[in-house]
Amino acid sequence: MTLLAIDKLSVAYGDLFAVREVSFSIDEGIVFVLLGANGAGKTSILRSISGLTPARSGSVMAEGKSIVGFSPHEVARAGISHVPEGRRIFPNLTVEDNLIVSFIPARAPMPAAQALAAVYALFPRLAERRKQAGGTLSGGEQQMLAIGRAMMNFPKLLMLDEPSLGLSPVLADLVFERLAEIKRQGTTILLVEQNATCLELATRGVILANGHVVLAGDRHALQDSDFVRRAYLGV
C-alpha cells in the first residue's frame, strides 16, 4: 500500500525555488531515504509535507487523500510526525513532560502511561532521565527525546531531518539502530540525510541535487551508483 505520494512538488521562497517538480512514493513499512548535500531541497520537502511551508505546485497525498493546505497539527492528526533538524525540544520541561506534550489521545491506541512505557523501552536512557530538564541532556539524548516525542503520536509515517547531525559516529549508529527497531515495529520512515551510511538502513530512496531528483531506486542501486561513489564515498 502506498502511504505517501509526492507528485511534481515544487517549493519556493519568493522567487527562489528550493524544490522543482520532485516526485516519489513511499510504500507502507519501509525506510525511504532522501539523500543530498546541504541545500539540495531535502528539508523543504519535509516542511511542505508537514504543512510548515506551502507548496508552490504539485500534490502531496497521504493514503490516497490530499494533505496540501493542511496545517501542521492536521498533518500530525493524519498520522505523520516530523522530527526537525536541531531537535527543537522544550529545554525547560522535563523529559517526561516533553513526551507527554505530543500525546494525542484521539490517535492513541493506549493510555499515556503505556505510551510512555513504550518510548522508554525504545530509549532506556530517557527513562533514567525522565525527571531531568530536556535542556540538560547531551546531544544524543536530545535526539532520542525528539524521536520519542514523535513516537508519542503513534505515527504511520515518521519523518526525520538529519538525525545524525552533530552526533559522534557511535551515537549516530545508536540512533540508526533505534530507527531500525522502529521500522521493525511497523512504522514507515522517511529519512533525510547527508550521510550516505544511512543507505544501510534504507529500503528505497532518491538522491537530490539543486532541488531535483538525480537518482532513484532501491538501496543497492543507490549504493552501487557512480554518483554516490563520487559524491559521498570519494571513490
Contents of the next structure:
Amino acid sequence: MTLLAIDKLSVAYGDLFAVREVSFSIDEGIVFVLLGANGAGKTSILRSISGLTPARSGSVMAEGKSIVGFSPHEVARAGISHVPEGRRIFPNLTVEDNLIVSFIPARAPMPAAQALAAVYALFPRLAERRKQAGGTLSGGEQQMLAIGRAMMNFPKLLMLDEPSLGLSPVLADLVFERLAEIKRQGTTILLVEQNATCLELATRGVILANGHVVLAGDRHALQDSDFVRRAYLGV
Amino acid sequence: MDDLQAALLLALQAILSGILVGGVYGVLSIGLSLAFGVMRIVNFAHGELVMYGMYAGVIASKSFGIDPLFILPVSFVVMALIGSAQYQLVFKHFVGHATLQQLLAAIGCALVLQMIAQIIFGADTRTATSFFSGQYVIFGPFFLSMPQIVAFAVAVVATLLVELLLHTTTWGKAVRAVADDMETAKLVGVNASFINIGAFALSAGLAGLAGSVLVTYFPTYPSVGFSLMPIIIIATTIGGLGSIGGTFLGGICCGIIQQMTAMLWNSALQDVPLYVLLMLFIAFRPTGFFGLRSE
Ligand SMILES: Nc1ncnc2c1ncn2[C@@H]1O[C@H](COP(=O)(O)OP(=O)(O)OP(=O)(O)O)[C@@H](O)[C@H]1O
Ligand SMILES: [Mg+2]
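Switch from the form predicted on its own to the form predicted together with the partner chain and print that structure.
Every chain and every other molecule in the complex is listed next, the one we just looked at coming first.
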C-alpha cells in the first residue's frame, strides 16, 4: 500500500525554485532514499511535506488523504515524523524531557513510560544520559536523541534529513544500523542523504539534482548510477 | 571602630531590605522573561499589566475592604485574560522576532493602557492598605517592613510554582521546548500557537499578581508601570532572559544594589549603578548569569 505519494511538488523561495515538479511514492514498509548533492532541494522537500515550508504547487498525500496545508503539528499527528537537518534537539530540556514532549497520547499504543523504555532499548546510550541537558550531548548522542524523539510519536513514516551529517563513519554506521532495526520493527523510512553509503539500507529511491528527479529506481539502479559512481570516485 | 560597626550594620540592613524588595522585582520580571524566552517578544507593556494589578489591589482594599493579598488569584486570572487579548491583537504577528516594529507596537499598547487607566482611575497617586500595612519586624539591630516580608514570601512562592509548572508538567515542558526551538517543537507535534497564547497569558497573569503584591507597600499611578520597566529589564538582563529562576535572582541583585546605593550613598541616585551594571552585562555577558543554552 502507498503510504506517501508526492505528485509534481514544487517549492520556491521567492523567484528561486528549489524543487521543480518532483514526484515519487513510498510503499509501506520500505526504506526510500532521496539522494542528492548540496542544494539539490532535499531539505525543501521534507520541509514542505511537514508543512514548515508551504509547497508552491503539487500534492502530498498520506494514506490517500491530502496533507497540503496542514500545520507541522498536524502532520506529526497524522503519523509523519521529521528528524530535521542538524538534529535540533531541545538544548535546555533533559534527554528524557526531549522525549516526553514528543509523546502524543492520542497516537500512542502504549503509555509514556513504555514508549520511553522502547526508545531506550533502541538507544541504550540515551538511558544513561536521561537526566542530562540535551545541549550537553555529543553529536552522535544528539542524533540518537533526535531519532528517539521522532520514535516517541510512533510514526508510520519516519523522515530523516542527513542523519549521518557530521558523524564519524563508525557513528554513522551505528545510526544506519539502528535505522535498519527501526525498519525491521515495521516503520517506513524516508531517508535524505548526500552520503551514498546509505544505499545499503535502501529499498528504492530517487536521485535529485537542482530540484529535479534525475533518476528513480530500486537500490541497484541507484548504486549503478553515474551520480553515485562519481561520488565514490570523488570526481 | 564604632563607625566601622555602624557602617557594617547599615550595609547589612541595606542587603536585607534589598533582598526583600528585590524578590518583588523578581516576580515583576519573570513574566517578561517568560514571554521573551518562549516567543522572543519584549512586552514593553508588561509594566502596564503590573499597574492594573496594583489598581486591582487599591479597589479591593478601598472599595471592598478586602486585603489586596486575598485577590491575587483574581488579579492573576483577569490580567491573564487581558494578556491573551493583547497577544491575539498585537503580539501574535511578531512571534519569533523581537523587531523594532514589535517594540513600537508594545510601547503603543503601553500608552493606550496608561491612558485607559488615567480615564478610569484618574491621575492621582493611590495607595492600598493591607492587613500588614505599617507593621515592622525588629530583628536584632535590623528593622524590616512587614508588607515587604510578606510580598517577598509571595514572590518566592509564585516563582517556585512557575518553575515547578515549567519543569514538571507536560504543558510546561512543551513551553520550554517552544522556547528552545519553536520550529522543531511543531515538528514533534506541539501546537505552538496554543502554547504561545498560554505562555503569554501566564506572563500577563504574573504581572497582575505581582502588581497586587507590590501595591501593599508601594503607591500606584497611571504611569507607574512605565517607571518600573527599567528595573524589570535590568533584572531580566542580569538574570538571563528566558530563565525564570535566573530572572528572580536578577531581581534580588537589583534590590540589593539599589538599597545599598540608597542607604550608603544617595537615594536619589539609587538606580544609577543598576544602569551601569546593565551596560556591563550587555557588553560582557549579554545572556546574563543564567541565560539559556542555545543550539
Ligand atoms: N529559506 C530559504 N530561502 C532562500 N533559499 C533557500 C532557502 N532554503 C533553501 N534555499 C535554496 O533552495 C535550494 C535547495 O535547498 P535545500 O536546503 O532544499 O537543499 P538540500 O538538498 O537540503 O542541500 P544540503 O545537502 O546542503 O542540505 C538551495 O539553492 C538553497 O540555497
Ligand atoms: Mg539539506
